[in-house]
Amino acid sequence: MDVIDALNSRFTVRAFKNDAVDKETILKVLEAAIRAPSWADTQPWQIYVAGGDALERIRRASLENSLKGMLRNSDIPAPKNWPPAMKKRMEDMIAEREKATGLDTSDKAVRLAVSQLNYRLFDAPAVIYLCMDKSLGPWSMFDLGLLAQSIMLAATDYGLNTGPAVMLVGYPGTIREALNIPEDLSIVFGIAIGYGDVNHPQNRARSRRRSIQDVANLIGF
């Protein structure tokens, strides 16, 4: 698969199968990942693979702290505002999946379920959680996105999938825990991987793309 193809296959998966991912395919992947650029080589990141048990404890307590209502708070912090414009496209997007799913999360038991799928972790079988130093700034943290996009692609070259979601690090404390991470570093982000689940309602919608005349501003050509 080229680069192109891999770009336009990927999506982001919302629930998987229960299909172990060998070890030694998620090293290749991440093998090929961590030739991202980074600000003057400084490789900032730190990658923890969970799977097994210890992605169990992870997932039990993830799903347990949601059924208590404890609020997310993870290491990164979320904007407190959008811009219209985003807020615009993030209910685009809830409403054109509801529309591809059929499901109706007006309804509390369909909104319970979803809920729950996402704090199991999309039923992924590994996740890949991405850290650096807490000393560390925005910069860094590009760097972190650039390996990110490169973990997506490679993976797809391998025929995996994945979901990259920021409620996967909602609950830092429980991960840090689970796979010995140092307080030193913070816990950026979470991508599952793993074989989707092609016949789930949530792997149905796709979300659209704004067009490249709204995206791109060139100039002197």
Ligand SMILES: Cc1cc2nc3c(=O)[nH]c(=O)nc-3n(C[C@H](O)[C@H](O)[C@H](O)COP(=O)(O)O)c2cc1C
The other form holds:
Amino acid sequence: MDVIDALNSRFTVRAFKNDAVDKETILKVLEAAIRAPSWADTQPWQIYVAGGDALERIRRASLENSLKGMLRNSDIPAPKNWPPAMKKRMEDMIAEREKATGLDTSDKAVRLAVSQLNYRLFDAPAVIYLCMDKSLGPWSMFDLGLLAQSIMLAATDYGLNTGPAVMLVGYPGTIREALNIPEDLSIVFGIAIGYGDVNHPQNRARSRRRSIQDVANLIGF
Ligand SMILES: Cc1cc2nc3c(=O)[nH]c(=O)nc-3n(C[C@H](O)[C@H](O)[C@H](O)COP(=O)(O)O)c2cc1C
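Can I have the other form now, the form predicted in complex with the named molecule, not the form predicted alone?
Following is the full complex, with the preceding chain placed first.
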């Protein structure tokens, strides 16, 4: 698979089959992905991958926390407000997903079931957690973004699907405890990895993109 094919075929999977992903394949994905560039080769990332019992402990705790109504408190806080154009795209994306899944999210029970998929870690057999030292700033976060997309593209090449989600790191305390992640690391982001359930309604939607004319300004050509 070439890079353009991987870029075009990757999409966020929100429901996985419970087929395991072997450790060697995950290592090959990560080995390719850590070729990502970083500020002055600082390679600020620390990667934890949860599978098996460790992941089940996180999954159980995450579901329990959400059912208790515990507020999410990711190490990296979520933005409180978005510029109007972005808010609109978010709303459009939710509406389109609703259409594709055939689910009516104005119904409280449906909304709960959809959000529970996140807390169930999309039923993935493994989750990759990207961490960095708490003292680091936005440029290292930028590096982690490069790493995240590299992981997802490499995974695509190995026939795997991925679900990048901030909701996967909503309860960092339980992740830290299950994986023994030191306090001086922020748990920045989670990427569920495995084999997507192609028949699941949540995997039907494909996101749109702004037109290239709207996004890119090429001057002097
Ligand atoms: C930083 C970030 C946070 C995200 N958080 C969530 C999340 O919590 N739950 C979720 O279902 N998807 C989450 N996503 C997936 C996005 O919704 C998805 O990438 C976007 O709608 C575009 O769709 P695509 O990945 O299928 O192209 C997140 C993606 C990123 C990059």
